[in-house]
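In the form predicted on its own, a lone chain appears below as structure tokens.
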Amino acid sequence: MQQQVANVATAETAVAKMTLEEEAKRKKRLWALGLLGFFAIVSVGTFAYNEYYIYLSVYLWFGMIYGMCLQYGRFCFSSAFRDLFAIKVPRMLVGIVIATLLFGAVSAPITAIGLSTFHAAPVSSHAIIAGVFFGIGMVIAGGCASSSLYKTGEGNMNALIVILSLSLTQALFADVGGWANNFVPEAWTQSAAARGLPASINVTDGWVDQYLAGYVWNQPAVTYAEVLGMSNASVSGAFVGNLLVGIVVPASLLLAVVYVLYWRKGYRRKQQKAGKDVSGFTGELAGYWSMIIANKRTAIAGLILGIACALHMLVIQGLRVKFGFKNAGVLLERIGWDFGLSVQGTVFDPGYWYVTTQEAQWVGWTLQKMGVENLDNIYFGFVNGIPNPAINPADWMSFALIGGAAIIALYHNEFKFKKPTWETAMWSVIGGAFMGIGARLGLGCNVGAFFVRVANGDCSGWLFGLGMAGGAYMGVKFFNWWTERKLAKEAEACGL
């Protein structure tokens, strides 16, 4: 009798626990719908106020799609390289390369008809050096720039610290001068001064200003199509030069190397244990394909991400033609929000998916409001501006990216606040700082300097990726050393 009572009580407890869990899931899904409704209200309300706000809403909704894809596919460049170098698992890296290929395939026709908003970046060794800084930082921080945004949407406060550190470092580094000018080559100073920039830009008083105007801007900004003598806005240039030569060939070679070094041996061992034939070309092809489809969730997210990135460029270009401007600075001026425009009347308005610059603008705008001059340097004052985050198109994209990730995380019951420890917070700050420096040296991050550039045939994209891989390798080696050192000290303290 007592056993029956106990069994009934246990069953009732289990039912009550399941009921509570279901209720918690229901509440999270309501929060997800609430966030979606909030973004809809913002879009409809601002459009009703002024039709120009539809331009900002395009950034918002595509940002939300990016956040959803990143969270669903668990896209993270840091995880990709860390898994590859630390435990020899290439799934995430393969997923990222596939997403890049898909993005390139969808971008090619848009480029061919002349409606792409993409512009190539300067090509030189600076991209590799910048990538090294960024690669080290993302491994130390435990997340790249884009993954830190989507992880913040999941409730990870370590990721938020990374974003804050990355943003603050970018803004401060862009304005660094004084002692740093002692490390500026004289050729940079002379070249920067000869550019004839507006008097409000103190081009010879900042390290980054002289680095940009005296060195980086002197480097060729070309695509593979242009190197081969083709026009980007042509079928041959877009599909043969940029897509085939610039993306498909190097990506295929990279995947082949990854297959041989990190996948083939394990795959063949498993198949042989199962008694399956893995000999000949057919066996190798089957192994290669198994690597490609190993992470279906990432592959699906990559497909959607690639399509969305390309469509984003198309829609933004269409609106620019409709409203008759090339940069959102004109739009903000028409609306009446002209504070923080650059000396050229521009703001950061890439026209496609980008991360890091808009986060630096948050800090620049805040510092400007606090009385710290930030409009006298090239980064903010001449190119990107520091508009109010509430009406900054790229800011809407980042805020929505966090929101989109939160919606998917809430809907799938994966949202959970994760408090940082002192140690993880320290690594987040240090890693974010390294990424901030790398992003400014490379004029972009893992998204803007690698993913978008490679997918659009920019010659500098693979260079940044090469540096990023090297930096990530060094970061993994450092953490291995740090972990072994820490364990040895703990063992010594325990008398082991």
Given for the second form:
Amino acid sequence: MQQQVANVATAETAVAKMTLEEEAKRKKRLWALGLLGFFAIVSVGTFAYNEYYIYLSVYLWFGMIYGMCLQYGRFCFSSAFRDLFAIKVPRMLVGIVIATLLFGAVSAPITAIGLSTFHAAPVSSHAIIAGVFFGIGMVIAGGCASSSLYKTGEGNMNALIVILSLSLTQALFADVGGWANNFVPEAWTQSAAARGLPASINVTDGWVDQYLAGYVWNQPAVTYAEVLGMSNASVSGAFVGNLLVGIVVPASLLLAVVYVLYWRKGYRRKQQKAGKDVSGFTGELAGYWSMIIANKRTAIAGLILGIACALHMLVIQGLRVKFGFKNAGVLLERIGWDFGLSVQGTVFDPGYWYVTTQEAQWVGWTLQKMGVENLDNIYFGFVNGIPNPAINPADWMSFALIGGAAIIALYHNEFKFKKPTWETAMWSVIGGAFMGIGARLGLGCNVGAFFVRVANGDCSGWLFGLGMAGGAYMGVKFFNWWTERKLAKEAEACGL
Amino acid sequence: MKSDLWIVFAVTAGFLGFQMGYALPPMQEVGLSAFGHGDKHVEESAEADAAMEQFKELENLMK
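One more: the block was the form predicted on its own; return the form predicted together with the partner chain.
Full complex below, order starting with the chain above.
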């Protein structure tokens, strides 16, 4: 009898637990629908108020897609390199390379018809150095610029600290002058001064200003198509120059190297154990293919990301033609938001997926409101501006990216509020700062300076990637050293 | 309840579809029919607004 009562009690407890879990899941889904409803109301409401707001809504909904894809595919450059160098698992890296290839394949026709919003960045060794800074930072922080956004959407507060640190560092670094001018080569200062920039831009006071106007702008900004003497906006240029030569060939070679160094041995051992023949070229090809399809989730996310990125460029370009402007600064002026525009009347309006500049901008705007004069530098004052984050097109994309990631995380019961510890917060701040410096030196992050550039045939993209890999390797080695040192200290304290 | 994830996809697809439809006519006017000859379109744009093109060259340098 007692046993029966105990069984009934256990069953009731289990049912109650299940009911509670179901209730928690239901609440999370309601939160997800609430978020979706919020974005829908913002889009419809602003469009009803003024047609021009559809331009910002385009950023918003594509941002949502990016967030959903990133969360679903666990798309993280930091994990990709950390897994490869620390535990020799190449799955995420392969997924990212495949995603880049797919994005390139979808971008090529957009480029061929002359509707791409992409512009090549200057090519020189600065991209490698910037990549090194960024790579070190993302491993230390435990997330790259884009993954920190989607992880924030999952409730990870360490990721939020990374974003805050990255944003603040960029805003300060872009404006640092005075003592920092002592580290500027004289040739940069002279070259920057000779640019003839508007008087409101104090180009000879500021490390980044002189770096940009005195060095970076002097470097060629070319795509593979242009190097081969083709026009980007042609079938041969877009498909042969940018896609085949700029993406397919180097990506295939990179994957081949990864296969030989990190995949082949394990694959062959498994196949031989199963009694399968892995000899000859066919066996190698089968192994190569097995590596490519190993991370289907990231590849699927990459495919959707690629399509979304290309469509984003197409829709933005269509709206620019429709409304008759080439930069959203004009749009903001038309709808009455003219504070924080650059001296040229422009704001940051990439026309495609981008992460870091809008993060720097909202901190720049906040600092400006606190009395800091930061519209006299090139980054904010001459090009990107510091518009109110509430009407900054690229900020709409980032907010929606976090929202999109939150929606998918809530639906998959992967949303969890994670409080940082003092130690993880410290690493987030340091890593974010490194990434912020790397992003400003490289004029972009793992998305803007690597993913988008490589996919669009920009010669600087792979250079940044090379630096990022080197930096990530250093970051992994540093972390291994740090962990071993910490464990040794703890063991010593325990008298082991 | 789980099936209502499709609501998210449907709403997102709806908004994106609307935006694409909104942007399609001007694209057809100026570029979509120029497949493979997009360079001509680019040249025309450059002539039309030289100052903004100069900015476009610079904008990517400073993101």
